[in-house]
Amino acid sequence: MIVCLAVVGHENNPLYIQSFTESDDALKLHHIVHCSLDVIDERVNNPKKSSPTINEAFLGLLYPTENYKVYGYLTNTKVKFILVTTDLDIRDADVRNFFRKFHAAYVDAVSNPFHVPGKRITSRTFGERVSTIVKSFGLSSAS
């Protein structure tokens, strides 16, 4: 189950962050997202230590915690997508597919002529589309 999803700008400014939990874990999840930015920077700036395919947008598993797994995705404009999930037995192919759909929704949101680049994404349509993608991710990983 996806518990948090974030879009972080190229200057590490939060553009969109959404928690999908009923409990009061929002602050903890925001902290996990913030900590994952260091891991992304390390992978991008030190390509020798990470995988040889640095041109790949999908960064894979950034780090696991006791209760969560954190995945990353880097666009060609250096915008970072961060996914926090409670599924400990998730396939990379499912996460890649999720990020592809999410990236398409992000591109549509920032292509809106009324969106100011570098500012928070406040589009209600984007939020609804993200909710649909998150719900479909839960269904596809359960089968």
Partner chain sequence: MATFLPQFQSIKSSFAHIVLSVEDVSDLWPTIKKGFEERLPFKRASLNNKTRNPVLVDELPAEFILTTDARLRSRFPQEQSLFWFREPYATIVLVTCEDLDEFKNILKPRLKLIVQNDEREWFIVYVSKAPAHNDQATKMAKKVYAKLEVDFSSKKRERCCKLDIHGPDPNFWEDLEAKIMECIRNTLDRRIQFYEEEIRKLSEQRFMPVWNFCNFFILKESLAFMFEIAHLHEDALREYDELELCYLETVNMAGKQKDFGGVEKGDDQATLLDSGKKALAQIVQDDSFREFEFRQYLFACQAKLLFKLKRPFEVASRGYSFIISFSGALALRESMLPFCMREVWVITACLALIAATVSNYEDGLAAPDVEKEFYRVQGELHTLCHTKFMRLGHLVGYGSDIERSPVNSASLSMLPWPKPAVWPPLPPDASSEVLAKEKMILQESPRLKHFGIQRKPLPLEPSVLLREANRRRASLSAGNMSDLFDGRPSSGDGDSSGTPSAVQKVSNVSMSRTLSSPGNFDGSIDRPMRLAEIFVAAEHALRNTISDADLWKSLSSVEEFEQKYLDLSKGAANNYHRSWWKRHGVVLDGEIAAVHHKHENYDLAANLYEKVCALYAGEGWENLLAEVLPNLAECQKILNDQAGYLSSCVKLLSLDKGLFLPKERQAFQSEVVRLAHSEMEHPVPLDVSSLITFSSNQGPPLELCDGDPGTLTVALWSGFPDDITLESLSVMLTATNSTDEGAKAIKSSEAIVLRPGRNNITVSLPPQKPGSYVLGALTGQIGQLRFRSHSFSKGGPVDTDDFMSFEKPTRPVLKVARPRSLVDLAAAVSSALLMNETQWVGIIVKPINYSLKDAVLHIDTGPGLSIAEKHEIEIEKHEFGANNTGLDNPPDNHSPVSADVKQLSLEDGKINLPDWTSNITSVLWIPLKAISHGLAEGTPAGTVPQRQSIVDGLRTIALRLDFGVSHNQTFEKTVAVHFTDPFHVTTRVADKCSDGTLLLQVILQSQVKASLTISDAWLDLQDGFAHTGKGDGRPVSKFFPLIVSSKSRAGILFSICVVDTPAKDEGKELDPISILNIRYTISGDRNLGAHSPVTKELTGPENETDPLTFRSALILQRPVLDPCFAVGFLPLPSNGLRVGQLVTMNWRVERLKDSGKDVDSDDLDEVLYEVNVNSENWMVAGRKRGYTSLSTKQGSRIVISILCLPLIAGYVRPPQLGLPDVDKANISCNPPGPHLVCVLPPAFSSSYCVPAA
Second form
Amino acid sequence: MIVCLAVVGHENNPLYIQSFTESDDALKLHHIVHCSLDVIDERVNNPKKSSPTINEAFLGLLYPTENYKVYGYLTNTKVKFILVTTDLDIRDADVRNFFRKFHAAYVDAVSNPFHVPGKRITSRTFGERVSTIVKSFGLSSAS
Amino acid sequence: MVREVSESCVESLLAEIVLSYCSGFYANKPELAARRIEAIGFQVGHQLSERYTMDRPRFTDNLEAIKFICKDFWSELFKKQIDNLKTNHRGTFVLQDNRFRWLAHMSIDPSVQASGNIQDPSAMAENKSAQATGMHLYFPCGIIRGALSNLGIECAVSADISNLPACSFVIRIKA
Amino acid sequence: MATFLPQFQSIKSSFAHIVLSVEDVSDLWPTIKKGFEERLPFKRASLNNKTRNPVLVDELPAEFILTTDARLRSRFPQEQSLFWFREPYATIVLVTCEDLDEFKNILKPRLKLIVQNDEREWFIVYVSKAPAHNDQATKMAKKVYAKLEVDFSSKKRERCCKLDIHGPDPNFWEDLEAKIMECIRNTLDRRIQFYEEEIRKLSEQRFMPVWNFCNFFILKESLAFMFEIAHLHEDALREYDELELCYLETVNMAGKQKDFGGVEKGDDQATLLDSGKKALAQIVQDDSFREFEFRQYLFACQAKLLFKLKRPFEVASRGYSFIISFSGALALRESMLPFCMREVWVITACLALIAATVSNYEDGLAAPDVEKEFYRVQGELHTLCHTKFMRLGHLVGYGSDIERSPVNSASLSMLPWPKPAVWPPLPPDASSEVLAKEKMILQESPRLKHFGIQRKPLPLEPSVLLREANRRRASLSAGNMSDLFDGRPSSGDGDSSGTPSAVQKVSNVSMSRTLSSPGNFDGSIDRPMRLAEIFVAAEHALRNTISDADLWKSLSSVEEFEQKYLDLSKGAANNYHRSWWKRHGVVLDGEIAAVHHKHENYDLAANLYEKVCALYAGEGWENLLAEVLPNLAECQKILNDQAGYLSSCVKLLSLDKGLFLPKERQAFQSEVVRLAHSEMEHPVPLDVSSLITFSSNQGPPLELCDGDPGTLTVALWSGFPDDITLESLSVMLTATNSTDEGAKAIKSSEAIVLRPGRNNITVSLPPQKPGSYVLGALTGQIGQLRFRSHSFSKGGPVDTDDFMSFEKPTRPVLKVARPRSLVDLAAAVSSALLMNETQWVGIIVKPINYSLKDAVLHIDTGPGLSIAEKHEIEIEKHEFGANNTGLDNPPDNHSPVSADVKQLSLEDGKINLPDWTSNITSVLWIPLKAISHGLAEGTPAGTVPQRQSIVDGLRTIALRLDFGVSHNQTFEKTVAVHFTDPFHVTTRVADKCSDGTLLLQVILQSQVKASLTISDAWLDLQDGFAHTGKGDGRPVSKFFPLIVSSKSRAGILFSICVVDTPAKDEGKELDPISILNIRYTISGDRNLGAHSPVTKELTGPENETDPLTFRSALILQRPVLDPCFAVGFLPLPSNGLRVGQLVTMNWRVERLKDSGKDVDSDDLDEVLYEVNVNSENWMVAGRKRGYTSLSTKQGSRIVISILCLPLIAGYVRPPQLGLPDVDKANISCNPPGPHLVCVLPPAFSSSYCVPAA
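Having seen the form predicted on its own, I'd like the form predicted in complex with its partner chain now, please.
Below is the whole assembly, all chains and molecules, this chain first.
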């Protein structure tokens, strides 16, 4: 299940963090997201990790820990999407697909003329759209 | 889904913007009006770049980004690509559009075209029509600057309309 | 084949190098042994690796062993194939022989015998003992050696070499080594081939039932070992990798249920780094190995090779992933492993791996990025260890000591509890321990944060331990655990299983009392355990699991636990700091800080906290910042770091409001205020940019005229939760256009109370330089505390171009105009006023869109002008705007004197203008009287009118207007007013009657724009004239009142006659001038000009009271009675005059009678003549004045001619010739009076053309 979904700006500032757990301990998710920025930085400005997909937006699995996984996605405008999930068997294809949908949602959100770039995303419609995407993701990965 | 707007609408909107800023809000302060128009363009470009770079690999260097502007971005905006791209390889790029659509329906007294560089206030002072056209060019300049800055490239963009309807945009990347 | 395992391992451990067998045929070894062994290890060996590529190996160790040695006893072949790697790689045959026959007969057959089996690689070393000087011997030796070569060397391979003991030639040793190398290489190649062949055979039957992993393993490892002793570590490593791969594929194939292992004592300590920990024989299991030990064994072998390859970083990274995957494997078997086996194993594994890699690692060993990676993995290992260790600590009841930080919560709360098959039962006689734990539980209390911040503590448990534990107990089914308590210390002991909660409450108390009595701790199986019991049970279980004394020690007490916890955190942090993962490091610093904090080394804690806060604040992760910042603040407070504390409080206040409760934010504010008003030894300037923001108000900027003060209103947004009092506040203004002067501070006068949210502050503005200003910074004072704020308000209007950066305000808030005229003063009337009468002089006061509020007008009348003090000054609204000068307004649209005429009084030359005039153009009517002494003079008609009369009619009024908001503006102007007489009088003799009566015509030219009504006029004649018929000097005909309208003229006739003047000798001075008196009244509009004078009681201009008197002097000439001279104006040329054409004017001067004076003088007389001419009409070319000679005889005549140039077309008076020396009475002129000549307009393009007047 997707535990948390975050958008981080190009100055590594949180633009949107949504946790999908029922318990109200979102802070630890903040921490996980924030720390996973380390990995993204490493992937991006460390040519050693160069691979054919170096410039692909989808960064793949950032964190293999025992109990959760963190996936990353870096747009051309240096905006990071970070996905924390607890189901450990999960196909990259699904995540890639998920991120693409999410990216579309994000673009629509920031294209809102009332959205100030670099500020938190507060649009409710965005939130609803995200939650639907998340639900659909649960289904796709389950199937 | 792809949403489109009528080109004529965009053109008249642009004309309206320029009109209301130049002769409305900031009638006697052209430089302020210019800044505002450019700022609007900046925001537009900022958001468009977000959309149009959506499913493409990240750019590795400035040139790639500029090429993106020339090809895909431009054809998204104007259904045509930039016709000519020149660079001095030291951060200055010249993008020439041989028939810039937003100037297509604009006519300029041929006698004053020669000095139509909108970055040159003296020239603007001496002929009004070039100034008017220049005002219309702040918007696309802003769009380019916004798009590039969203891609992490801080730059200054100016336009040169010395021979209409061709229009060339000069991008100077801040080192 | 598995039976060979022990042997195999012993051989492996005993043999670590290549063996070279020495066949000592003729007992030479003892003598040359030393020389040979000096060559070892071989400096440089070139071998072929598995892929037949040459590899250079340095320092290849080897050993010479005599073939007679016990270690080379022959074995049965099948065994050999296994242990072939230990067989000699070369056989060196040592021979010597001085005698050919002996060689042929004895030595040669024997050698043949030795070298016959060709599997061995061999060569012969011929040792010649022959001393160098003994030619005989050496010759013989040479012979024998030659023979030897012939017999044993082939052309394809050279198998002999020769050593002279007495004269060793240098290149022997190279020769020897080369041969040895050749042998080793060949042997190696052959054996590799052999092993590969064997392995291939085995792996073909890999998926058949006969497959036996042990055989495969022994072969594989033999090969690997052979590579290893040949120092071909890469190949060896590859073999092990393949082996591992194969094992993982085969070990748990479906069907075979294998014993995993790891249940023996000491298994909890990871052996992933020493392969010899357990004999392979112990872990073998029917045809394979137990996974637990074997995988560690394989990793150990790989690690060893990697270390030999100087790749410790690879060990680390491989090791980390190995631990992760292996811990997964442990998790699968958790139910059959000892309690917490997995956690313990991971901890020990990490620690071992860290120790080994670090000890094998020296800096600069690898490329920088590899190095960073290495440190990252170190950090990861520490963290993993850390997490597991915390979990253990949690199980034995140290949970309350673990900082409930996001980090720990993230790592623990998603990490499931250990899932043993059966939760360890409470051992008997543990009552005291349970009591101890109980006490610990009861003592523990959540450390409440500074500022009384209370948060629901972050979870460290994946689920309630109590429930988990009890669910896994043998007798209890999971069903009735559902309503157990969640083991909070507060709701202490969840006991009675499944009873309704009401009953539970009761039984709670009772139970807890009874249970705390000894004897009840029989570990009864059917009663759910309480938390304390679980702790104790877990502790005992762990004691059984953990064999590592150190680890156990660090779990034995809270202090030890914390120590270990701290070490691990530090280790992780330091390593992360040296890797790419800075954030991880900093965050862990936060954990360390928390421990320091708890143990009250506040300065350490503060330093670390600051780093963390800086990180979070820098990237704007406010939620996380809100967790740490209060701790930092507390430390700073305790350390009495007031500056830091203040800024922390301000930061706290400026965080997102949602993050703290109102009362918490109020606490922050009260702290700030308290400090601000306390005596800080060194007060600090505080930056509240994040907290107090400001912006100009909407709408246009405040516009001021130059030099005017003003008040500026600024909008302040206060982020404080409550009102806050600012002792002072000042706003910086920065000029946009001029760079020279930077910011001006504008103080707000009094203390200000800022409400939360938006405040409007008005500050008073001193006069500013012209230019436009924007808001700069905001500074102020709270108590002793000086603060400043730079940030332009986000709450303010978001300009489209500022949407990227709110920081710099671009909208000007103040515009100070350049100096301009703000008011104008002008005379209301341009036309002349009456001289010598009190007249209203209107002054138009015209503000130029600027308020004249309480302006003061200073009036200073010039010479010849005086203010009629006794009269009120009137002011009224000016009707006709700016362009009203009485001239060009037709009288009909004059307003009747408007109702709103107000009286003002003048005190010492100052008038305060009333407020209602402050924004309108108004007229000020000042009663003035112009005095001119001396009479107006009439002129004979035709003579040139005196211009100067206008000039001396001018009077000036100096006006100064003080106005402006604070009378800072002044405007000075001198207004000229023109006064004049009502009439200009000209006279002419209209007719001369035969009886000598003269008709004197007096022409009155009105000079004012008003209608004059002449009621009476009389003429007081000078001596020599008299009124005819005893008249009283009144005109001939009485038709008064005579009304002279503006600018028109009227004529009056007097009839006078000449009378003889009384003789001069009667000494009375005779009156030279006659005076015309006129009584008249004037009716005029003061808006236009002259009007009836102001009288004492205010009168409207219309009323017709007391007529005025006007006197004018006239000079009458007596007609010529006894002419001596006659001056005649000779007619002009007939073609007339034309402008621009020279014309000669001629006069004939004739002497009518002798000048009967001095006869004796010669008869010539000089006559002075003068031409007086109106220079506007004529230009005179010749001499105007001069003497001409004229004889004194009667009748002598002369013609004076002057060249003149007419300038103006029309009827003009010609120049006139006068004789100044001669009394006018003695000259008879012809024509007698002034006459006119006609001048034609100029011919075109005349250069003399001047515009007509």
